[in-house]
Amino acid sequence: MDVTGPGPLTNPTLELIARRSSTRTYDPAPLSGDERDAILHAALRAPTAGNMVLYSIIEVDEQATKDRLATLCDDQPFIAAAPWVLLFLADWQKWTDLFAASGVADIEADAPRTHVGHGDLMLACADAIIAAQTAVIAAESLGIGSCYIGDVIENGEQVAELLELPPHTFPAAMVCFGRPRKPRAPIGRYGRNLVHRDRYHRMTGAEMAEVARELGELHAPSGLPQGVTSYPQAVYRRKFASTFMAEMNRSAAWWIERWTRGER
């Protein structure tokens, strides 16, 4: 599969998706109210499980809050400089509150369900991320760049306190928006073995060697970092075994335990 361009069938939407890349350097000019409204309207039109809209969006406007998030999210100053920041929350809190206020106990022969589980969390995360990506594509169509911040999962206790997040919420995605300060070039994407037919196919030894070679050519054309001999080794050291991933995994466990316990 060729993932470098829109392919033989194309239209403006496919071309926009093909050329989009993350933006981390922003023109300081704020987005207009109409631009914000258009992006939010697109996000709210995204598909959602059972039409329950299992997400909420926090617009982060206060500079002090953006500054703090930039520190908590693995010290990334561009977050503080972004003209607009949206946090997409997986959110069952609004429904558990509605259930309690609506007297669901009155319609149950037995005790009503009160436990919010892992399946509820996964479904709500899907809703939130679908809405986030819809916002990203809408912004791109307006000439507004974006960058996902996965590190918002880190330092869970402090993020939850900063944003006053109740227990049945989870920061599924944070996205920075702003006009690119300089032209962007699409980042190469690797397509081999990503699309399977009917069943999952694990790579053979020969396939893994070829994938490692092609990944190195795509992402490290000037050579590998010192101390590694293949691109998978570089990813292991820089991502999988990094201190920030250790913190992310610790915080993810805290978020999930907090979600299922249901206590602030």
Given for the second form:
Protein chains: 2
Amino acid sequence: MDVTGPGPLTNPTLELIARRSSTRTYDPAPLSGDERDAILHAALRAPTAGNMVLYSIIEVDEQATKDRLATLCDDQPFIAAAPWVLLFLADWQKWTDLFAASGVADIEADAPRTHVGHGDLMLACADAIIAAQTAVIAAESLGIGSCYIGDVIENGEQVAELLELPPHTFPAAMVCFGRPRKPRAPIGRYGRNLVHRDRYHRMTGAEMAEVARELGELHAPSGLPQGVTSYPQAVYRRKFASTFMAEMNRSAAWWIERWTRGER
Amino acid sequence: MDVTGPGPLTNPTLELIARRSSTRTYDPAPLSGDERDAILHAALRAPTAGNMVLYSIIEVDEQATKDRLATLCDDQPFIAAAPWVLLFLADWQKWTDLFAASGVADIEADAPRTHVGHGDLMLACADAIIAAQTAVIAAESLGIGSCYIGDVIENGEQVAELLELPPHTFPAAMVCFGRPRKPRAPIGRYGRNLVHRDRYHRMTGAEMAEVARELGELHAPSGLPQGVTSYPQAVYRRKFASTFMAEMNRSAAWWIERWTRGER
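Return one more block: the form predicted in complex with another copy of the chain, after the form predicted on its own shown previously.
In what comes next, the whole complex appears, and the chain from above leads the way.
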């Protein structure tokens, strides 16, 4: 599919989805109260598993907290300059607290379930990210740009302490919001072998060569970085084998272990 | 925040987000090719980490596969009756395959990184769910309803075999699409303590009582199920301590272990 060109149908929502790209340079003017509320309202209307709302949103307002997050999230100063920062937390803590307070022991013949597991985590992460992307699209409909910060998974111990996150929470997505200070370049996106029919199609060697060629043309039209001979090699070096991904993997394992272990 | 009422601003996108609720009863007419392509195009335009597109979409077309998924996903026959089913897979497999095929060993002084970790998984899940929710909103803009199937995390061994999923993939979200066969009731949503300021606010006993009251009024206006005395107790019994959540937790641990272990 040609993902860089326009789609076959159009309406205001499809248009804004097609033209959006991430915003990292912000008009410093704060968003209005109505804008913030409209974006939060949209996020909170997003679908959630069993209507349980398995997430919470932390609105990061204090400059000192933004500054610290900018450092902890792989040193990206633009985070500190974003007019509005929302953290979407996977959150079963509120429910386990509610269960304990509501006396579930009274309705249990056996010991009540207190362990929060990997499935609970993945379901809550889905809820949190569904809300985050709804906020992103709602913001875009108001002319407000956004940027996901995947690096919020890094340095878990310090992020948890900074934001006072209890054990059954996980920072599923952080998003910076603000009006773009300059026109955003439309982003190219490769479209090969992204949609499979009925089962997973693992690429053949010839297909992989085609994907590598398409990626190179899209993302490195003026040539590849020194020391690599293909775009996959560049991604390997800059992303997969990077220091920040090593930290993200270490830290994510810590978050997951903490979540499933519960209170110390 | 009053999440059940309207938000403070409006436009076509905010309106469709505010009014959407899940669709489980479908007009059996298939979606048109343009509708499918427009929804896929929107999904594939969604933001992804480092522009790496860390997901793949499986379009489930065969009736036998839909039938099997309906059984494996906690026995929900409406899945088999959905005109269109998309599985959004977190997918690092395509990249590790591309890395191997592109000869990353040639650019590595030491042994190339082959282990795919928990951070890679969480980042790829975010990508997959961001794409899924973009598809959901795009569909809604075309009058096409949708329903997330969180239960796709269950019965991992069988889902992986059915869809031939390689190790570095994870079923982050499955979504059924189709035109609603009957008008959808607007859904109520509680709004208390969902947005925190600067740090996580753990509810006090009085706040928990307020949340429990609001939840009961919204979701059990005509009374609670037998054997429970509060809405949190109902959620505990019907969700948290249910057989399907036990299976989801078992299976998610299996998926994560498989992902980080890699090829057997």
